[in-house]
Structures are given as C-alpha cells and as structure tokens.
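Single chain ahead, by itself, as structure tokens, in the form predicted on its own.
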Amino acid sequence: MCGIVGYVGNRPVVDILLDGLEQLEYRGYDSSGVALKLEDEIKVYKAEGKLINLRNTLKPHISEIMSSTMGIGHIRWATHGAPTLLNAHPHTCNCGNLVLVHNGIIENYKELREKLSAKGCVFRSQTDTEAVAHLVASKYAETKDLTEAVRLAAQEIEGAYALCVMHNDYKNTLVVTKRNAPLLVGIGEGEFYVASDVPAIIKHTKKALYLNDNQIATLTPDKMLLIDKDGVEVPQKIELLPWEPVALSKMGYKHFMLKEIHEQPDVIRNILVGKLHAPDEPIILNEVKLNKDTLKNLNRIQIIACGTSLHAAMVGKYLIESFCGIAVDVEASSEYIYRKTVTDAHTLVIGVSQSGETADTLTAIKQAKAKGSHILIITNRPDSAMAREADSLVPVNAGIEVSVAATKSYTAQLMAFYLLALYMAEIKGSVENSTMTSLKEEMMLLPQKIDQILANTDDVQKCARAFANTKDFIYIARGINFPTALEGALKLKEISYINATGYPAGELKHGPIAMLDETMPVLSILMKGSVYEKLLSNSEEAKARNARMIALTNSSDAKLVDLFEHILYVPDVQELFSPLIAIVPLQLLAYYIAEFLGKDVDQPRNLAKSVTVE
C-alpha cells in the first residue's frame, strides 16, 4: 500500500511533504513525487526508486519551490503498472490543471478507463490512479466545484482509496476522502496536514481527525469542511494523538483487530523489504546462520510454538518439507517441555512467538540449546528474551499489536516461513530455478491480492450476520490449509466464544460428522489444487447430513453454488501461497460475527496478549 501526505497553510510546503513522505517510506519505495502549487501552476516532481531519489529531482529547483504553501506528495508500491517514473504518482488529467495522489485499489478501474476514453480522455500510464484523476476532472468540468467533483466521482468508484486532491483553480484548497484505506487530518494553527499514517505529521501536530468511509473534507489555511457522500455537513471529532500513535490509535477503525487486518497486506511489504528485491534475485537473511554444511549435518527440524504461532508452525512444515526434502516435526511448547528433550547439534529447532516471552516456548528453547541444537527464532519482538537465546533470527516486522487475537502477526509469520524455506531451499539447490522464481513472483503479488479482499468484505459481512447466532463452527481443510482451518477456528473461538473447531476433511466420516445436522455450520477451505476434488466430496458429504455449508475459495466452479449457502471468493493464487490468502477471510468473519453479538473484540475475556507463565 502506498502513502500520501498532503499540507496546506502559510509554511513552506517542501520540506514537511518530504519529511512526511520520509516517514511513510516503510510503505513502498518504487517510486515517490509531488506536486507543488505555484503562483501560477501546479508543478508535479517525480522520480523513480528510493525518497532519495526524489530529493535529488527537487534540489535545482529549490529556489523556485520554496514559496509554495500547498502540495501533495506520494510513495508507492506498485500494483497496477510497473515502478516507472509514468506511472509514479501523483497523476494529473490530460489539461494538467487537476492533480491527485491515492492509496488503494481501484477494482473498476478498467471500466473507467474504457468510458472515459470514449470521451476522449487521453491515458498515460498503466495505474487504476489515473481513471481517477480524468473521472474527477469530468466531473469539475461540469460542476466548477472540485469538492462536489470529488464527491461525485467517488460515487463511481469500487474498491479501496485515500484520495488527495489539489486544481490549478483554487490557490489554497485540497480536498480529501476516502473508503477502505486510512487516512486522517492534522491540525495546525492556520494549517492542516493530511496523511496515510500518524508519523508523517507527528512533529507538526498532536490534534488530528480520522477520516470515516466516504467522508470528505475540503482544506483551507483557516478552515476545514467536512461533509458526507451526500454533501450533508458532519461534526468534526478531533482526537490528539498518543506518545505512540501507531500502536495505540485505531486509525478510524472500530477495533484494533480490524485495524490490524487491514494492515496486513503492508505487514508482508515489510517483510520482503530488504529481503526479496526481485524474483531473479535471491533471498537475503542477514540474521539467519545457516550454511549449506549445517543443512547437510541436518538429521531434522523441530519446530516449537503456542496457540496461532503453532498453526504458523504447522504451515511452516509444509513449506519446510516441500522445498527441502527435510523432515520436519512441530510440538506445542507446553508439550515439548515436559518430555525428554531428544535433540542434538544435528537438530535445527526452531522457535515460534509473537512476542518473544511466551514462558513455555522460551524454556523449550532453552532446552533444546543445551543439547547443542542450533536455535532459529521468529519473533515479532527482535528485542526480545528468545531472539537474546537465538543463534538465527528471522524478525517478522509486524509492528505492535495490540488487539489480543493475533491476526497480523500470524499472517508475519507465515511470510518468515515462507521465506525462509525458500532461503534454505536456494542453500540446498533443492528447487528448480525457474520454480523458484516463479514462487518468489507470486510472493511479491500477496500484497495486492489481499488488498483486494479488504476492498470488499460485503459477502464476509452478510456470512457473518447470518451465523452470528450459532452454538457451534466447523471448519474442514486439507493439505496445507488444514492449519488454516484451525486458526480459522481459534480466531472465532477467541474473540465470539463460540464452540469452533478445525479437521482435516478427511476425519469428518471417522467421528465428528456425527455431530452434523440441520443446526452445524461447517466451512470448506477449498483453495484449488492438489485436494480439491477431495475436499469438494467431503463437502458433499455433510451436505448429505444436512450440514449448513460455506465455502471459501478461489474457484469458479459452477458445481459449488447448489452445494453452498454462503460462498466467500477470494483472488486466484497457487496452492502453496493459498494460508495467507485463505486467512484473511476467515479473520474478517471470526471479527463480524463478534462484532454483531456485541463481544469486546479486541480484550476478548480470560486471554492476554503475552503468554508469560507456563
């Protein structure tokens, strides 16, 4: 997800639009631009690579641009078109007088486009951002208002944005909105800011106003208007910002929870940044010791985890055995700590915690360290006490969760599995080359392919509403997805206290589908792939039981709609990557169905974050 700043007032507008872009740069880093409002013009500066890059374009310009008091400036991580200085932002219309930066994904962009065009609307670039400037820029040309052209153009809108938008006809005016993407407004004295993110206006301003879906607000050095997508004048509630804003403000969210879901597809872009530069390109762990003659000495993996760092540990098996050919065992921590420790210096164990102080992990780690195993830790927490026992450490970047279901730091996890599997596998030779560039390019799309799931949660939502009220959930998965199907379960369990629990589909007949009737929900994570057609007749087969049947996949199967009530689509992905798209949807529906039953989502009753007693 990209970044925006924005600043209107009587300050020169340069540098804080540098300085907020510098703060949002763990965003993307494909490109970055401005647009600056002069005297006369609106000037847009572009550059491609890295906030330096930008700064260097700016300094023969300097003397010029300094007397402006009005821009909007942008980072990207690129979706839709490659990382080219034409496709940076911001974006203008074909006469150059309207000018936008976005954030988000435009699902209709290509509609846009083709009707637009037919008006004779030149195209540029490859973005779903500039069907967005040409449609408001129609829309000024008919109304001469650009705050009512905003608010009519994001009426054709689908999909997910923060907009910030500035015309060469108004000196000092921006207007801003957004639907499904965070964005929020700082206050100054004769001054407003407008930002993705609290650090990119945390040294100018501690008050701010989080913009709610298809809110508008039109800024002025002296005045801020906010108004509804029906041009109705709303309050204004203004919050100051906390010490610590990225962790303990909700953005505009109702919880920290959903907060944090939405914050997963950057969670992964920060993940791979410095990580993974291109699919030709290897794998760096700078903090992970293994070489090829410690994986050769290797006789097998333990891995040791709690609660949803366990079900990551479970996918990590998979990954871990399919690209290494290594056998790989996973224990709960509070397990593993009271039997006998059979491990060795020829046994990697490797330790799962969000936090890095869960009691039981720490003291099986421990353990394993004194029979001489080399100790590979991930953690949300590189500061932690296991990254201090480790002697390889993947760190997963997550950044604070505060919400205590862990949904961010789980989807983490999975990535530094993923990674580092494929980092061993590139160690062993044990994956063909073209394979494995083709797993690292379906890497680098994760990002964007949840973006598109956060864009439209409707269907989660109506699924939610109508199975608020069960007593009990099943969930069924094979292959890979079966931890899926557990964390699925846990997350509903946790946060709405229903009686959810996970099986591999394949166990149904030996015992569980006995509880199946007319009143038991059971959802099929059918991803397509190798079980597919095994899961589709499990799935027949409690439909027989007169099960409720929900389904989420990313097929387009025609057979599904007859055998299921609900059906929750997700983006097209390969099998192997299919945990982390599979996921989001069943975080969404655990945080609906609570939200609709009235439970405290985020400090659900009897749980703590940190796990610190055993």
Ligand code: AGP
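What we label the rigid core is the largest C-alpha set whose atoms superpose within 1.5 Å from one form to the other. Numbering follows the first chain given and starts at 1. Not measured: the values here are computed from a predicted model. What changes on going to the form predicted together with the named molecule:
Once both forms are overlaid on the rigid core, the distance between the two CA positions of Ser309 between these two forms is under 2 angstroms. With a cut-off of 2 Å and the rigid core superposed, Asp562 has a Cα displacement that falls short of the cut-off between these two forms. Superposition of the core reveals a Cα shift of 2 Å or more for Asp128 between these two forms.
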Given for the second form:
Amino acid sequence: MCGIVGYVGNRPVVDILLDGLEQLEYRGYDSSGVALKLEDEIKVYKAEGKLINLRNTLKPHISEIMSSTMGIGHIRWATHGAPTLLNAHPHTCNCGNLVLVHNGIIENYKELREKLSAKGCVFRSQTDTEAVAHLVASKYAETKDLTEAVRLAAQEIEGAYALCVMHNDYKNTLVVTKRNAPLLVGIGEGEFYVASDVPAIIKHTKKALYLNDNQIATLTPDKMLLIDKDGVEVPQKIELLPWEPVALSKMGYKHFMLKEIHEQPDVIRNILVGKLHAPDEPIILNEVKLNKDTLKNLNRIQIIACGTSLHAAMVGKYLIESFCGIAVDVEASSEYIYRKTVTDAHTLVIGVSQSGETADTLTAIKQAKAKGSHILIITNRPDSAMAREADSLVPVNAGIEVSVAATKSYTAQLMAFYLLALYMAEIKGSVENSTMTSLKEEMMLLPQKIDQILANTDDVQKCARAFANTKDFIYIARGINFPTALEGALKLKEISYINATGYPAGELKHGPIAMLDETMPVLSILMKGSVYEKLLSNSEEAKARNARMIALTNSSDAKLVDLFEHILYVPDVQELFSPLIAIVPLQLLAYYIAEFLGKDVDQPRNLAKSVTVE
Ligand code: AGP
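Take the protein just shown as the form predicted on its own and give its structure as the form predicted together with the named molecule.
Shown next: the complete complex, the earlier chain at its head.
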C-alpha cells in the first residue's frame, strides 16, 4: 500500500505535499514523511503514526522550509519493518544527497541489501525501500545522471514499485517510475504533481498522465521527458481526469462510516436512475459489451475479488445462478493467482473492487485477460487500474468512500449484481415475465426499506451496548445470506477487533458448535424464505448449548421472542433481495460496538483502504 506524492514547480511545496498526503491517508497511516529541496541541501522530516504528527513535526520549521518549491512525500502502511520513525519514508543514501519515496514491495531486497552492503552501503532501516535508495545512488555515482541512474536501478529491482526520486545536485528535477503500482503525473502551468491517486492532485489540475509499467518520467517545471526501459523517448498520453475536487466532510456525523451507512438509500436510488425506469420495462445496462448471442450461450463465469467485494461476489454467484442458470465460481483473488485455473476465452471473468487498485485482484484480472476471457469490472473507481483492463466496465457510483470499512460500496456492488443478473436473465429469457416484473418492483422499493431501518437505530444501539464487551461473536445464516454473515463478521472484527466469524448455519454441528456456551453470542440472520425453518432449527440447537441468541429478521413469528435475547427487525423483503436489507443493521451493530469501545472507527489499526500489495 502506501501513498506517494511529489511536486516540482514554483510554488511553496510543503502544503501541496501535506494536502496531497491527507488525500492519500486511506492508503496507510503507520507513518509519514517529506523531503524538501532547499538551497544547498535536502531536508527530511518524518513522524510515526497519522499525518497530524508530521504536521506538528513541521510546524517549528515552517519559516525555514517555506521557500522550497520541490519535494516528495510518503504515507506508509508497513510491509517490511515495524511502523517506526526509522522505517518511515523518505529514505536516503548514506550521504543524504539522494532521497526517494516508494510504494510497493521490492521482492529481491535481501539480495540487493547484501550486494550493496558489500560495496560499503550502511543500512539504517529494516525496509525493502532503503535498498533502492542505495542502489539508485550507486548508479548515480557511475553515471552522474539521475534519470539514467533510476533507469539502470529499475532493471535490477524485482517486485512492485512506484518511485519518486530527487537528488541534491538537481535544483528542480524529480524522476519517477513504476511497475505494478499506481502512479500518475499531474500537469500544471510550469509545474508537475506526482501521486499514487487522483484525489492528491485533483485540486490543482485535471490534466494527467498515467505512467505505464517501466516508463520513466523526468520532471522539471516546464518539461516532462518520458522514456521506456531502454531509454527511448515515448509519446505522452495525456488525459483529462473525469473528477471534480470534493471536500470530504462528515456532514455532522461522528464518523465517515456512519455517514456512509446513511448514504446507502441514495446510492441505490442513483444506481437505478437510467437503468430501471419501471417494473415492466427492460433493464438498461449498456456498460456490458458482450454481444447478446455470446451472453445467451455463456456457460461459465468466474468472479474474483477480495474482502467485502468477495462477499458481494458470493451474493452475485447466487443471483446469477438463480436467475440465469449459468455456473459461477467465486474465488479470492489471492488464491486465484497462484494456481492453475481453468479460465479461457469462453469464460466471462468478473472482477469486483471498490478501489479498482487491489493488487491481488488486478493481477488475477490480468492473468484472465491474457487467457482471452472477456473482463467485466464492477468498481467504484472508473478511473482505476482495473477499469483500464476492463472490456466491460460497470461503475457502481457510490461516491468516495473514506472509512476503511466498506459499507455503501458493498450495497452498491450488490445492486450492480442485481442489475447484471436480471439483465442477463432478460436476454436469456430465463425468468418468467410476471416474476421479472415483481423482482423489479421489489428492487425499486429497496431504498425506502433501508431508509426505514436507518430512521430508528435504537434497538441496534441497545444490542451493541449489551455485547460490546464480548470477546467472540458468531454469525450464522444459510443460502443467499451466508455472505451476509461473513460480511457482518468482517465489519465487526475490522473495526472493533472482536473475534467474529460467519458460518453457514448447517456447518455449526460439524465443529463450531463445540465453542458455544453462555458467553458466546450467536447472531442468526433469519430472513423469511426457503431456508427460514432450517435456520430456525439451527438457532434452537445453538440455544440448547446456552449461547446468547440474537436474531436479525423480517419475520413476526411469535416463537422468536422465546428463542432470542435480542431481536433486530427489518422490513419485509423477497428472499433474493434480503442480503441488501440484512446487511444494514449488521453494519450499524459493528459501528456502534466499535464506537462504544472507543475504537478508531474510520482508520482501524493495521488496515488500509486500498491494498496495493500482494
Ligand atoms: C472491507 O471493509 C475491507 N476494508 C476490505 O476487505 C476490502 O473490501 C478489500 O480490501 C477489497 O478492496 P477493494 O474492494 O478495493 O478491492
């Protein structure tokens, strides 16, 4: 992960770097740092923890550093080496003249470290990045040319990197390069910006160049030179970023997560606009570029994703198989990429990702693309690396999601799957007309049902208070809500650090039931439909082992009151749409437990919003 920024131009650089880093804080918050070019030296400032600590570190030096008009910055999510000051970026060579920031993982850093140590380099940190600083410096000692030094060093590096480099010999030059990590150059008037992601630069410019792998850009205030790995100049593909600067505000909510949970009804309404006008009209999904005959004859789909997006994918499998009768495999991207997968030109491969940058999913997508599959990407970031790989791009338009815990992007991904599955079913004619109309009617009612849940959260808050001090939590469900159990558990563990697990309820008796006693909460996602009675029996079995029972239900069944200590009611809904309704109280439950425990809800420990390392 990590985020990098850079600037070369004529304006004071400090605030540009700090504001840019603030926009990238979703990529990590273990430490941060900047390097600033002053008259005869480069000054490096670092701080452990969140960006605010770096701002405070810089305050006493402001008058001294305000004149600087070139610098680089970094926000870290620790991979190699603990999140300490020593391991914070920027990293320098031994004389301190060459300074760089890095996002990615250098896989051969041990070999490089040994080689460079043998040449006399002294390593001060445990990071993989420091090896690159020494390596580029050693190439610079030979060539006395920063661009050439970066180019030669890149040839010896294995792994993923986005690098931004400066040298004390150069008054106004930054050199950047990348491989398998995002990097873009923003183009201003007599100035250039460098960033891992658009939000860091969009306030300043909409003109940008996305660097391709192995390209090297040398930036001086009035010129960009772009070369390939052989040193040959290549054309510059400049794009206009389809973004408006947005002031990220909590709009009166205590945390971004709570605000984002409450945005869900509007997100769903927006998704439906232009795609579904009326229950008796067809779904419009022009984003799907597969021709209708191919769609009709598809017999295999693979969906690849990570984390919350993987849970949306699991619901997607259920929907596509139910509505279209096409076999769907779902796999965690990190597993997909390291085995012999049966993917070919006849397979539709769907990648799901909020950020569109998740390294595992991006790699998996590239592998599938190389095998000739049609790649359909469902993402909240239509400008992302994954979107650029897509043959069909289905944006979910949930708006920027700041909180590390995904909420509105999950419900938006579910909506994308509802639309896709029904769109395909219409083409295949696999769902009867009357059923299709009733499904669409239900789909149009979803936002107001979620509004209803959000209008009164008293019961969820009461339940959160009752269970906030528990050590473990079990979520059970069956069928289409098994992914809801996984997602509910993921939400709780990532923001409250309570050990929470989702199980298919029928599996309890094959092992997990041994854990149940009077200290263990079991939350049963008991939505009316094909598996209601079965799940009720599984809940009875858990109750018989003295577990503390909680129900999440749309049933008014009187016997629930005896079985469950807490009942969270949600509006009635057709079973196939129930994951979209059931997840909302679970998001709220996780939120209120974490909030009650005083946790850092929006930036939980050890996590980052965008996971750009494998
Ligand atoms: C969800 O709350 C997580 N923070 C995480 O699991 C996330 O969903 C995962 O890292 C995948 O990210 P993506 O959707 O951006 O690919």
